[in-house]
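Here you get one chain, nothing else, as structure tokens; it is the form predicted alone.
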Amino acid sequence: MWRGKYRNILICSVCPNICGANCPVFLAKNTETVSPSGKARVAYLYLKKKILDVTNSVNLFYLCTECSACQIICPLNISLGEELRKIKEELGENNLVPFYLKQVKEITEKMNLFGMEYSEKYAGEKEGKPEVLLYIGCSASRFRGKTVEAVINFLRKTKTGFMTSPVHEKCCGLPLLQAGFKKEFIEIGKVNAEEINNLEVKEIITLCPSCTYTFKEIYPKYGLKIKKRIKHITSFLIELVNKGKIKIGKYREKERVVYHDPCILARQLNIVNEPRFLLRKTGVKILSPPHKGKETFCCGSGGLLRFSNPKIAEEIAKKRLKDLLSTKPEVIVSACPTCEETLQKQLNQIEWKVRVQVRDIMEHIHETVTIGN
């Protein structure tokens, strides 16, 4: 077993916690048990069946944002979040997923992850002969209506043939996998792949980095194949700019903007420079927070942490917001609806008024886009 599936758990368990300084959960909680190496040790003992208090051990495995900050500093390039996900799958198979996460399965199979019933609010949008499927995602459809409207207006303005799901969108399924429901993840993945593959479009544009990563990287690992090009909205924009199909004008000159790198976008998808390139086109002054690029800091909502431990998630969000506000920005821009909703919620809780806006990158630039020559 230790030479195969769980080999990296053993390696992490004997590591002197090199990555602890990068782990948002450890920095928020400041106890050895929740550190990457601490969780790995408990995971090792659990797998060796040496744990008597299974409930507390299981809860510990979910105190992870799956941000892969540990992987950035790890000399062996291991992401503990990905390793713990393997254990969570075993928990799902043995019906040991914590009760507070079982609702994820119940909700995601029927509704938006955040409890909103699947609706036709954005279904059936269509422009011209669709070559692009706009996959909106749970967070954007629930919390970031302005972002969705900005993207739809942009696609229409640039005369891009696009469509949204004809009826309603299902979740990409990643929350199911993060909770440990492998079987249910594969089931919803099969439905998504079949529905998307049957559409006469050439590519999928997603607003959420997690959706992009799930469709592009995780689905194939479970035998699921989407036969379309898959792009995050920033990659799609860069492609249009580079081909001269669109131009971005300077209409927000000298505005002080700090860009928050979403973990999955920067680390798993390696999209770091593209958003900044697009922002510079608008003439803004881009500020540098203490943690940026691949060294970014999680917003706190990754890995279902907002469901498994809201208090720790909030502490992480506070730290990240403090980092961003230290640059004295006028605007916080990101390219992830979940990050934006989390940061906005935290910003709203500050007692003293801070005149700072939170925008998605598409909200920021769509008005200035013109069709290129």
The other form holds:
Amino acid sequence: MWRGKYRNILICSVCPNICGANCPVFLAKNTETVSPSGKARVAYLYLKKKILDVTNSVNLFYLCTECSACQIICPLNISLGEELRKIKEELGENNLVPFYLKQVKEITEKMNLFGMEYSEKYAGEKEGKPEVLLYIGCSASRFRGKTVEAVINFLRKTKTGFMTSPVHEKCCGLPLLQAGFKKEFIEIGKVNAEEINNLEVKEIITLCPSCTYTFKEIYPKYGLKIKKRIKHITSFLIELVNKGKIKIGKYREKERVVYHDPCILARQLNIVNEPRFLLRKTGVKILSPPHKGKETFCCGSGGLLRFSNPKIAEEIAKKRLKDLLSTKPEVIVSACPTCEETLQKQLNQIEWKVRVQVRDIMEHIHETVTIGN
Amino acid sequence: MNNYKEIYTGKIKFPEEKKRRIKKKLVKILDEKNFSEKEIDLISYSRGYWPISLQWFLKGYLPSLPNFVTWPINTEQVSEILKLAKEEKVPVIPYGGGTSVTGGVVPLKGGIVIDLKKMNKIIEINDLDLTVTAEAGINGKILEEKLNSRGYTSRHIPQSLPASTLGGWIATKAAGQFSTKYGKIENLVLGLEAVLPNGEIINSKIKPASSTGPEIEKLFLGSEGTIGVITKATLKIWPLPEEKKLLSFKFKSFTESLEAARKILRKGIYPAVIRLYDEDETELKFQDFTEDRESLGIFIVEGMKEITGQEKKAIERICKNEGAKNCGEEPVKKWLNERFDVITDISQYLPMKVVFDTVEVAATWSKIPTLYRKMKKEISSIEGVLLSSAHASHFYLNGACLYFTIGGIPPEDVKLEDFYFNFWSKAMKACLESGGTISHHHGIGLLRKKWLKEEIGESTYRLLKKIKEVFDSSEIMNPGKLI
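Could you please show the structure of the form predicted together with its partner chain, as a counterpart to the form predicted alone just displayed?
And the full complex, kicking off with our chain again.
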């Protein structure tokens, strides 16, 4: 096994949990079993067929937010989430994906993780000669209408030629891969790649960091190639600012803002300073929460945890919200619709009145933007 | 541990009725979610971080499993579990971060694991007294981060910090990397709460010092879960140091670097960190900074600006007088970057089937040279041993800790376990003959139990056994460990 594809699982299984105190699931549940090394130990014995209780072992593999908090502290740069995905792919091939994740497979028909209606919701938008494909993503279309409207308004205001998917927008497929449905992931990936490549746009901008990451980094690993520039919306904004095409005014000078770094944006796409640069331009006071930048802490909805174990996902969300609220902000800004939805939902559950808003960076910025210098 | 096979006896098979009864009572005490008898949980609490058990694990041997795992959330629940265990005569294994390298948490005879990790609250940080009181299951890294965010540090930074817990440190008499200035855990604990095997809860007063007879609670320091369960503790804390100075020197030999350290301490200078590497370890870890067969020494002094500058100068002078050459800050930075990394080496050793372990011993200055030579000679003499390097890393006015790393590949006709226990036997024998103490901070556990009698003497050993009996007449606490 030392030379095979499970080498890193093996390494994690003999590690004393150097990354344990980074793992949101471990910190929420506080048991040895769910710790990164604990999961790897069970995974190793499972692969060696030394475990009788297959059901609970398999459930354990899904107790991961795939946030890669383990990777940033690992001396060997291993992300256990990515390694466990290899086991999940085998589970998918053998029809062993847990029943509670079967709904994920429906993406292949419904195209959006939350149902067909959301794949159509923003389809067919168009402005000018489209140079940009605005890829909205499952979470934004389902939960963050305000964000989507802000982006569309922004694009119109800046006279950016853009379009959304003509009829249906199809999920990037990441949830399929996270559940173990590799075949289905490749199928949807092929359709996405073909459809996008046939469009006459030059680039794709996504609201969700995971979509950018999937198109840019994961697709090529599965032989899928999107022949367009792929950017997260924050990178797109920065370019417009740097080229002098837009100006951000200091219209929010009195606001106390805490920025929550989405895991994939910070760790996988290395976008840490850009959102802060943009926020600073709006004149706000940026607060410093525990766990920021690449050392950010998952909102709880990473991976498929909210489907596999909503209770743990909620515990993690509570912890993250507590971190952010400890800075006494007026606004929590992020750059990921899933994080924003999760934090908003958690905020709504606080019994005492907290006058804190959750905003996507686009909602925060679009009103402060003027064209040109 | 010649009879290593006893570790793999598997969990005790209780009569089904007894098992059901215990389960029912445990669920009543804890509720379902903090109790488990699932196979994946039993496996997760079966091993700890004893290097030989990693080899067994990789072979797919399932070690001794507990029968039940419990996660109490308060001291009262711990008390109830212990009362039940005593009543039912079921072994209890207190569990913290599971980083014991001596088999200390292997549930040798099955029973109930009490994992303290859900008891992880910081109860108070007291600025005036400079103390922190926390529940015993708090993770070391989390505790330190919380303290740092308030401007303090516990300065107890063991290599296991990311995984180990407050209770585990106390139960094993752990040492942190900054111990030369701040002391080992036994010097940092000001008070604790523990649950005795009969369920009684004892609390000690938090005090800077006292003269009120022997302090019973101190028996919990190094007790390795054999006399009760530590549930809470108060530690000293310090304001974060104003300034740090990083220094390193290369010496012509390990003997000379040790001599420099002795002279520094003799002058009353206590750097937070002193780490001196013997020639072999220098070659392995600091090749880029040294010439052939040199010994590298690194130092960190910290505290107020006015003082650190003076200490730095004094250390430089003393090291130069010992013939050392300055190597600057880089080797120290390298160590700081890599200091929690145990997995890089292990991930290289295991695929090559290298059997390895670390052996930390200590002695007073007069015995250190003989202890080092003898242990090194004895270990190296074993056929198959490829590595026996050492460093000294915890220093005292009167002596130091020597930390050996041993690795080798058993000859074809020698079993892995025989090879492993043979180098341990040789190391322990050499240590005892040289007047060293057989463990500085890893503890006794299952592994070193055999040499404890010789270490402390027969009468003291008998007395220790009696003390254990007073606490644990039913012999339920972490059986097979320490004594």
